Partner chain sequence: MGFFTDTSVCIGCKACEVACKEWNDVPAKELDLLGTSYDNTGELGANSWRHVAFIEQSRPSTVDLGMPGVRDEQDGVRWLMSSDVCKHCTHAACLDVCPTGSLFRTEFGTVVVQEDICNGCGYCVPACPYGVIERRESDGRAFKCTLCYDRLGDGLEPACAKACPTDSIQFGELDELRERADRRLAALHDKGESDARLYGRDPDDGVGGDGAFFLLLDEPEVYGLPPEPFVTTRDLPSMWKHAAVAALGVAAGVVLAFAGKRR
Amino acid sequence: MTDSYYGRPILKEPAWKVPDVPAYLFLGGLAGASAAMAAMADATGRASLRRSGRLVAAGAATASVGALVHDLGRPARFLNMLRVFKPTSPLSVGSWILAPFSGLATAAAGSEVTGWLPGVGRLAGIGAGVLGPAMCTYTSVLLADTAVPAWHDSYPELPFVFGGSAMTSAAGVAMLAAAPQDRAPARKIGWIGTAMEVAAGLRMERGHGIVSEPYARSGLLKAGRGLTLLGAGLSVFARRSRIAAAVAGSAYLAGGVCTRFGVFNAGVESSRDPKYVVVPQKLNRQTSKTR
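Can you show the single chain from that sequence in the form predicted together with its partner chain?
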């Protein structure tokens, strides 16, 4: 039996809005992996994959910024995010990744659509592609660097869950949008991402004692994993069948959304129940005393 003051939570529940912030996590990852994919597609001359990757990176990055601004208590002050650069604040570091990334991704997409300044578009695309992987994983530090037990304790796995999930999401859009002859790299990206996400996710659900509970009982995380594995399985047939590619791509995207919301909700749940604060902290105290 865990004592707390009239059973009240010890921590404040994260004030972040739903769906804004989980959507921001999903869109940021999708944008980052798409930009990296587009840059490689450009380098290897896969035009349709480059085009879809650039457009998705720009669109998702813009929507991600929009979701972040909408979540602010004072949206008119969103530029205060760039007032300082603060290495101790993952949101400050993230803003400084997100801002140039969005600009570069938008420039690359603009060049793609209009056909203007292809050289500048290529450079912008490379820049966004280099920043892309950081876009995929910085949000995991954003969540982990809190007192929320489930988020904080899973900081070793969370970046791999988010990175893998970003890859499958980007692969999902590419499967829906790219020409059949360009789908092969997207399928591989999806498989690598699936392996990364599933392995890290299982560890996260089992490796942290009582604090793993909210992850382990999350229906959203189970659905996310199921859909991701479905996408990975169906994409085997995506080379020949347009339908298989479309279903696999949709499954990847739906899985990505479920995973992000699942991680977000599990954290919120762990902040609500005082036992996730009290039990591990008392355990820590005992072990540090006997040491």
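Given the form predicted together with its partner chain above, I would also like to look at the protein as it appears in the form predicted alone.
The next block holds one chain only.
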């Protein structure tokens, strides 16, 4: 039932480099959620949360671009992706989200550090915050738009997994860097992100038949879920305990890294085994015949 031509893989394994691309997935989500959190903190007068969010958004966005350029081989290839805007291409749309977001996040962080042009910095921070949710989730669309079975079949859940993971990662930074009196919104964002990530992740591991197997076997995804739940639990005590806040923040960040690497590895594994291509196709054909 799962035979292929001489047992060879039917799909070509993704050529993306490790750790470049999984790191790009994690850093982009962290940057987007941090920028959105910083914009909300600015609107509600939470200075330390705004500062940490802006600085992390700029740093993570820059590192994300660096990881992408390193995977591409040279900067000109990234610039070439900006020559056209194609709404039907997730890669083109993603490039046009990443480039302006990085510029706006860097401008907001520059104003935050130097104190220069606070009005411009605030506008840049708002712009980055508006683009933040798209920055958190567009990479999930990039993966789902491929022929890789585990990524393609999980297109309903991947945006929630990536979005939730981005929210918990940003909450983790806030637990580590923001003042205690400013952490309340970060705790709530972390809990919402945890619920999204865990619920969608479990659905991804159980809801797609044989294609869910690489996710269900992934030790990284299990570790990511455990660390995220640990972060959510300890963040309850973060208001009064620095140690609890530090451990919760570190757990959130480590959980985000594990989740992104786990999703990436599960997709690569599914591309190597012909059964993840052949079995769903045969089942779909049998289902269509019985209708």
